[in-house]
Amino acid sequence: MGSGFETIRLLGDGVELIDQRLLPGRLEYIHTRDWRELVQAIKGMAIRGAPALGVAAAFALVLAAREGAAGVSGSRAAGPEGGAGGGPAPAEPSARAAVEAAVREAAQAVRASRPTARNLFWAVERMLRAAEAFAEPSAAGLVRRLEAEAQAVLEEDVAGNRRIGEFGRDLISDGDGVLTHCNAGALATGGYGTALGVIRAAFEQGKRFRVFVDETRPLLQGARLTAWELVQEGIPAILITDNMAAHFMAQGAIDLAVVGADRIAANGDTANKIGTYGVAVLAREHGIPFYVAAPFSTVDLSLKSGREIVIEERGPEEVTTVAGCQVAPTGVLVHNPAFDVTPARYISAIITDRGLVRPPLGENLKRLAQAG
């Protein structure tokens, strides 16, 4: 069992990804050969979710490398005066330099696209290290090396998500009500999912339970994406508005909450979709465990606490309109932070691909990092 679709994939002639802005109404794919278009897809939320953004970042650098190599090949064919074969071919080190320059340019643009998602930066750093470590002078060889590294980012993410599911599935029991916020499923990752990976794995064990899906304003990733994934899988799902969570907790309908993460600081403070902090506070008030599920690549040990996490501010139109319909008066001032930070003290455990991390989160995250 698992998602019956591929969120994003690297092809010989480009990158293909689901346009998540169109779900649940239409399942359509974007196909691009241009890394700039892929960066725009990241900025525009055609693809989102920290692990998926890491994969997209790696793929963007591959497209840049291919472009750099193609540009050198084109200049060779045209010659210095533009005529076919009009001059000597550039030396191979120059061809490699062109590929490296294109990758660095793309890396800078990718880093600037979404500031909160740790996996995006992690993937860029990993790809740049792979390029630097490639000792051969061949430009074509460097492109192939980056293609292999990017594909490894994708495959490792899917495998890691399945481990997250295995580590977290025993936290869910038969008959439970499980609350999740935003979308941390296959659409937000390379495949299978983090928070939804835990839910999927428990369902695959034969457990039967209900998933309460927060709609997740302002872009409704819960209503549009998480609910869609669960319906596709046949997992019982109940869609609620964000401000209903406290009601259902008070009624005893919710037994635990599990969410994803976009960045985790060294002390265990966690940034996730706006509204997550409120869910954690409500869970504490009602004595409900609150779990965070994320690959270890989401952990940023360079940040002491969540106060150092950069929170992305998005455009006001995401709040003032819903599905293209204006729901607020023209001229009203809007704040639209895309994420908030849940302090570590509200988190019962972090479910990672390396194992379950329980409090004290800071100490145990550091220990797991050293062991890994």
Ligand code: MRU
Given for the second form:
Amino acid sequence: MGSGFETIRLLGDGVELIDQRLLPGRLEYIHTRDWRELVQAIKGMAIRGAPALGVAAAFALVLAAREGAAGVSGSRAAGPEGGAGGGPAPAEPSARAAVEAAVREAAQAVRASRPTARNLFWAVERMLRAAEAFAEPSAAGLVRRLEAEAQAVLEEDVAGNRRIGEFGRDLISDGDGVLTHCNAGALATGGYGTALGVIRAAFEQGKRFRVFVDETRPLLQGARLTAWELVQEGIPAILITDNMAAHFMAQGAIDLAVVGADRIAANGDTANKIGTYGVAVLAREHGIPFYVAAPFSTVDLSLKSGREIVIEERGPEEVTTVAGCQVAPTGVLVHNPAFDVTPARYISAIITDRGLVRPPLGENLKRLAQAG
Ligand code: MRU
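Switching from the form predicted on its own: structure of the form predicted together with this ligand?
Time for the whole complex; same chain goes first.
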């Protein structure tokens, strides 16, 4: 059982991605050949979710590489490799340099698009390393190498999510109530999902349980995206507003919480969608296990603790409006941090693609990083 749709894919003539702003009303795709449009799609939330942002970042660099190669070939009668025409072949290193320059420019713009999701930066670094390690002078060869690397980012993410599902599925039992926050599903990743991957895998085992879906203000990723994914697959879902979680925990309806992550510091402190921290504190109060599901590409060992994680601040209109309808007076002051940090002490385990990490999270993350 998969998700039945592709969140984002690399084509010969561009990149195609679901425009997640339109869900659940309309399933429409954006098709672009321009890395700048892809960066706009990232900033504007057409694609979102840390691992999906990693894939989009890698694809943006491929589009830039193609543009760099085409720019050079467009200015030469001989084509991107040169030498096919009558005169002497143009110096090949400059064609490669044009590709590298385009990739570097796009990398800069991608890095400046959304600051919190670790996977986006991880993917850019991985693509730049692949470009650097490509020893041949061929510009077209470099483009092909980057295409392969970006496709590997996507495919490894999906495979990793399936492993996350396998490592995490036994945490869910028949009859459980499972709370999730935001969308950590197929839409937020290359496919299958992290937190929703665990839920999918448990459902595939034949277990039957209910998923409580926090609507997740301000942008309603829970209501619009997670509920949509679950309804599509027939996994029983109950949509609640964010302020109802405590009530259902107190009633004994929720047995565990599982969420995704945008960045995990070396000590296990975890940044995820705003409101996650509150869910974790509530879970602790009610004696409910609280799990984070994320691939290792979300772990940032360069940060000692969550205090060092940069939290994205987004525009006030996301808070003053709901689905385009104004719900607050013009002129009111607004804060809109997109993420919060859950201290490691509230996290029962991190379900990674390399295995289950139990407390002490810092020590065990480090051990797993060294093993991998
Ligand atoms: O602002 P978003 O929609 O990009 O935030 C997404 C989340 O917080 C997800 O929970 C996180 O990226 C994990 S996705 C597998």
